[in-house]
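Taking the form predicted alone, here's one chain by itself in structure tokens.
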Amino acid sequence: MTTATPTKPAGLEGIIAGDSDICAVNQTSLIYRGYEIADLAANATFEEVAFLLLVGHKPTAAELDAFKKELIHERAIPDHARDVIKRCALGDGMHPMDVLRTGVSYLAQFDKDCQDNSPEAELRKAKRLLAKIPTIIGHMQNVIDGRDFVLPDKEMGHAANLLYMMTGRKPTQAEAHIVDVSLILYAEHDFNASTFTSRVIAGTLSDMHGCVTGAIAALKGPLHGGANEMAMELLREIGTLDNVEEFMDNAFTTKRKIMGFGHRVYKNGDHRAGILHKLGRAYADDKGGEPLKWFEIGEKVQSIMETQKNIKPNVDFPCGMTYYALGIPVPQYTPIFVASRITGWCAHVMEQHKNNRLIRPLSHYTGPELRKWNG
């Protein structure tokens, strides 16, 4: 008797792992609950998109007002949590994503709803995590910079407050808008590595904080969330516009991976990349100097990649240049990704818990044939 060999594509590429009504990713569009990403980037705010993902529909004016007030109310974290963040941030070799992961895990024990997986409790937890993650990031950067903790500003929106807490400087309307749009673009993306991680954990009926902690660990990797950091580091390594061609020739010769280009799903280009590049370039044109320099270098790299390799940038490439132009420290790029993607993760955790089945794929055994221990 023989059994059929299961399909085993590397990295589960092309395998449909489940149903979801949250997001659709395809060659021609990126859709959040029926709304295309370019439409959302042009016409919505991040808070509206967060509500859409978490609650399931476009908010009314009254719902949005109440939602924003809830987030502002939940921004602060306890003093003892700040102490934990400070100790972690001062640790030798501690990556900001490790600090953030620890902060989220630590806050779990003080969330009264932590062990409650009911839809009502999960929505409350999702709002708290959405509100508090920028505070963890801000306090972490304050410690790194040797600055007193900057407390949340109740008059600012989500994106503006995130920038303010990191720097102690109130951002301009243009700066806040750029970050707001970037958060919209990063908010959700189907069954990507970190989201799938959160759903696997949720499938065991673990709690939301545990699912998010695992997702943060998955996002830390340079092949996933860390790509925007690596893209900017590559540009800094190039250094000047005159060095681009020689650098790229050497990179192709040595088969060096150029971060921020290509995508497992998008074969004809990432819909999000052009949106963020346009915003970032306009800001750089206005600022001139260093911000403009990095966009000029980046655009030359992009041209060479598209011309010689036919590989287009994904959203991480313009993100690296844009965040750098805004003065955001490179190590905080991926934590800011978390400040956005927390909405998608929580939406998927809630969806998994609502229609749960333990996620348990098979493996294809490639070890030795059957043998005897005492043979």
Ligand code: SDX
Given for the second form:
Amino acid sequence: MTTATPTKPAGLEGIIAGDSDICAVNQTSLIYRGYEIADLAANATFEEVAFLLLVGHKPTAAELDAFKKELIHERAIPDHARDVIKRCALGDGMHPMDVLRTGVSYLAQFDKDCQDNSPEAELRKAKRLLAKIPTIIGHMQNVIDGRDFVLPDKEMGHAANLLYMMTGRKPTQAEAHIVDVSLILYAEHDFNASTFTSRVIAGTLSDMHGCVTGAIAALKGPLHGGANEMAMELLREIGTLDNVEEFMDNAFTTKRKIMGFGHRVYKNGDHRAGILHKLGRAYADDKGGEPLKWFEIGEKVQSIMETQKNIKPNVDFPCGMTYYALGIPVPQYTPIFVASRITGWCAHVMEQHKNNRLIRPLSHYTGPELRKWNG
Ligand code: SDX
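Can you return the structure of this protein in the form predicted together with the named molecule rather than the form predicted alone?
The next block holds the full complex; its first chain is the one shown before.
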């Protein structure tokens, strides 16, 4: 029997599982490589933050220009990959996160660097994945909508092109900016479940596409990235402002989890939630009608959660209302989370490979005492 002392907190709560110089998640701040999230959201673009996470420093103007050009060049995916996405997207039980997971795994076969874990090859793969994931998402939505494939637009920035490929409509500058900030907010969050999944896979010296495939599967879960979709579905289930109080009373009675609220680490609120809520609410105020209705319902839900349960929203709650106001299909909310978090995942895979040690914790055995098979 193991003599190790069992990790009492379930889910490794509060356990520091390793060092990382990528991100610090604290009660008082969220920092990406030394830059505070509110500073990045207000003053950087997603392409700049992606470079910061993947390369390790703020890009010079020349570095940023080259990085953007490389991402634009890598956006296209081969025809046969489009066929695979189409086949998956038409599948009966398909969920967009499964289609995305399959698309990433399929593309691995055609990446000449796939089996190469060197820093140079992994940075090339990270940029290809960052560039191609929006194309997989866009093509998937085109199939769902029964429209021809909307091909990447070389003139558009990363966030604008992501919106354009899903909807076929060129977004306004305001719409593209909101998505750009949401991608910055979602990009990285230290050892969250999907990132830690990617590091466990990287720790066996497996390849980056395999790490990302596992991370996508982890992020899909409603307790993790899938919460942004579930948060919007919850508001749609409530339906009207008048229904909120009765719905919440019933939810508390039945101990129902309110999606988009609570956090394993943040106990005084998620630093990202207020930033996105403010942007989304301003857009909804401008639009009025349906977009504004969901923010009014959401704010009443939030007020009840905070006053009656002292549980605050995480970034997924404002994300649901904001993406809905932008007309983004609900099932694409978590895939868009992937389009952002691919930067954090790849940064962690590269960090793990740079100074690797197999990640292999112990379990505390609670099964039957030693016994004989033949009695
Ligand atoms: C993300 O880790 C990261 O960094 C993740 C993330 C990232 O950027 O990578 O931030 C992204 O995943 C955000 C979280 C998205 N998930 C949700 O919104 C799902 C709803 N939230 C909960 O399931 C919950 O808050 C978790 C899973 C997020 C955290 O759960 P914990 O730390 O395991 O806490 P818990 O479930 O043990 O809750 C403690 C208490 C419980 O009450 P009691 O049973 O002790 O009476 O708080 C209650 C819970 O019931 N509670 C909630 C609640 N969250 C906690 N009650 C109702 N609704 C909720 N949302």
